[in-house]
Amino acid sequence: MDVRSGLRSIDARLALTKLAGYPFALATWVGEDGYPLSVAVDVTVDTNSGTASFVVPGGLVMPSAGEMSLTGSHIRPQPGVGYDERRHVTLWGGLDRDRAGWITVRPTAAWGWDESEEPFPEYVERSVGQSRRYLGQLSSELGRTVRPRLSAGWLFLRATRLPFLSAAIVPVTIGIAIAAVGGLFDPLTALLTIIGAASAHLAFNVANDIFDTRLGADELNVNPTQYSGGSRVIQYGLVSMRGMQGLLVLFLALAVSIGLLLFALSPSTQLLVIGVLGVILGVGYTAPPLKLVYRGLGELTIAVGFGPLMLLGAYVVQSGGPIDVAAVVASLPVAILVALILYVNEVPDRPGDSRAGKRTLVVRFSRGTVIALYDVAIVAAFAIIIIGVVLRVLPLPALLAVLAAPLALRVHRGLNVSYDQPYALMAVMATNIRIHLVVGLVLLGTYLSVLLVQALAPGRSLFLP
């Protein structure tokens, strides 16, 4: 990276090859009152003398000594979406001029981007860390902080990950559900169990960003996307270190004081062990010594946490202790479907996780295996469903839930046609999301028609016979 434009830096030589290439070149230089002036020219390279040149536009005052750049670019507009074939490339040296009026540029450095090579998300995170430089040392020299802002609103919603929350709602609103089913249900209880599994949820996505920071991998992730990658407001300087570990504390807190305020109203060893465990496996995710994901131990614990862990602790919650096997089982396609979100966003992350030492399932796995186990997983995730109905276990609607299995062919035929482009799996990465949400809401949907049969015709059933 050339420390002057934060762009990737090439070879001089190829950099007048890359400039031959574009009809006309912009000079650069610095006027004797110390601004920057450009003017177009018409450039004549040489490769073997490893120089260009140029005659002085009529009527202009140039240099004669001193340096120069030179810079050739492209781009094509898109009426109606924006711009494509994005390049340019700026060469940077000492100038000639002879008495013809001609001036000639010798390059010792150059700098450059060509869309085709770099997707310029890519092209703007490589330029992340000289951005942070120059903020730093403008903020130095004006003897205040500089940094990017964004309102109080969207800041809270990108450091949390806020839309992911449908995460942790999808399985504790289950599980409240299948207790209404069976009498159990406390109102004030049931609205804590939902804003305690938020809050822990939400510290969760906060210790993943801390810990992936200090552990690198986030810094070393060149392509994150809008579902994978982390929240980045620590690497854009939007949230300081020390602010997301605020956040962590509030969060973390707020999680278990509603445990403890749960447990005391609803005392249970069931309870207790879930609580326990859904915190070592929230914090030990990311956090050392534990470091789960980055031992492939990633999906595991997430299925487990937000999986049995959360729709079985809301249950508890309701029951004072004993769990209904209807429970564990409409927990487990939950869990197989959030672990598959995970799994999924772990694919553009591959590179930057492989040099940081996570070892996910993706990096550890070749690709064909990788959308292999995809398949596998989804598979049995509709499977248990379906046994689960036919085992009278699950109510018959569902059944419905297996409509969501043209999204999981998109997610394969996605996966085998865009594994390698992390910007092109954002729509797979959303599809795969998609099929999560609309499963667990067709189970909330289930047993909230179960509870109006109950209402309305105590007599009939919504199981098979």
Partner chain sequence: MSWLPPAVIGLIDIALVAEVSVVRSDGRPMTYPLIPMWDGERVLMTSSILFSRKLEHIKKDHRVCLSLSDPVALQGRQDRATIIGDAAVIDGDPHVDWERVLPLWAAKEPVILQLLKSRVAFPLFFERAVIEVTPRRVLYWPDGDASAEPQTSVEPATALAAPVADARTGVPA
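Residue numbers count along the first chain shown, from 1. These figures come from a predicted structure and were not determined experimentally. First, how it differs from the form predicted together with its partner chain.
Of the two rigid parts that account for the shift between the two forms, the one holding residue 462 holds residue 389 as well.
Provide the structure of the form predicted together with its partner chain, given the form predicted on its own shown above.
The following holds one chain only.
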């Protein structure tokens, strides 16, 4: 099935039932002059015989044979907004006309759209193929390539999925802050670390789009949202595959160059291992031969990459190699929460992912297991922070992260209620992303407050006694 064919054919009998629900229908035919002509008629639908009949309107010469269409159309006006409840159905069929002035249409084909059955974003997504076809024809007509456009800034934001950069910035800045608390801080390498990690993250986002397109996952996903389903810039023709490959090379080259520079400035085996492993996991997340996300290892990969690797990588740049246990412990809740971003964002993607053979955990598990695993993981993230504070590994203010727990309850409830509604899940996904950000900022703020106390009140401790 071409999921991007746009127009949705409907079974003619089902369409007849739908037509019966409209207060009137439009009978449309093509006159002898070649113009179509529509007129409102009151139809009588007989689903048993599969026909729709109406009395020939007065004063019009209607065909006595051939084919005719019947259309039902509905909206609900919404003053100040426009309208909603959009739905329409059109049926075609041969017609019979009797002496009493009745025309009977026997529909053989039908199409239509009902936004209560197919949400508008999905209808749009299913119509992308038609838009590509049209622009191809238009390019031929005009003798120049016509492409959809966005301003450079918006296009960059969309192609790189820039707003997700917090997933890299949070662990890196925490790693730098923990090192600073231990008296290890160099502003130049700290800045380079942030830029390098951001470049790597953007490279991995672009790589994900390239390989999900090549492997068919993005093409088969007709329910992308603001938070899931990739950037779609290739599918929409906003950026060519070649353009995205160029962007990947650019960001990857920048990230690797900065990584090498940092290694030169602060050489250590730990940094080398973290850097190499980071690139392998980042690219191999989607790219063959590893295709980790296709094998149910995507969540673990993201947890390792955007938790310990980012945080400890930033830490060892400052420390020159040694790793503090506080950095390891702090990286764990961050790892779990970033993996949960991916995990929840995979929920609306699962039909397309399943079709493309992308066997994420959400594809593999039942709804109940998926939600239970979310609960276990989110509790574990908060528990690690509490235990870390109790064991005096993490400073006391880190407990403020628990204030984000109500957000987790909202995600739990949202998953239960909207599991099968991709667009209703958008608010759930946004809340889930906020948990990672809030907890990350609390941990960052915790170490900044430790630094402040060190500066203003030496000897005072923010750890449990």
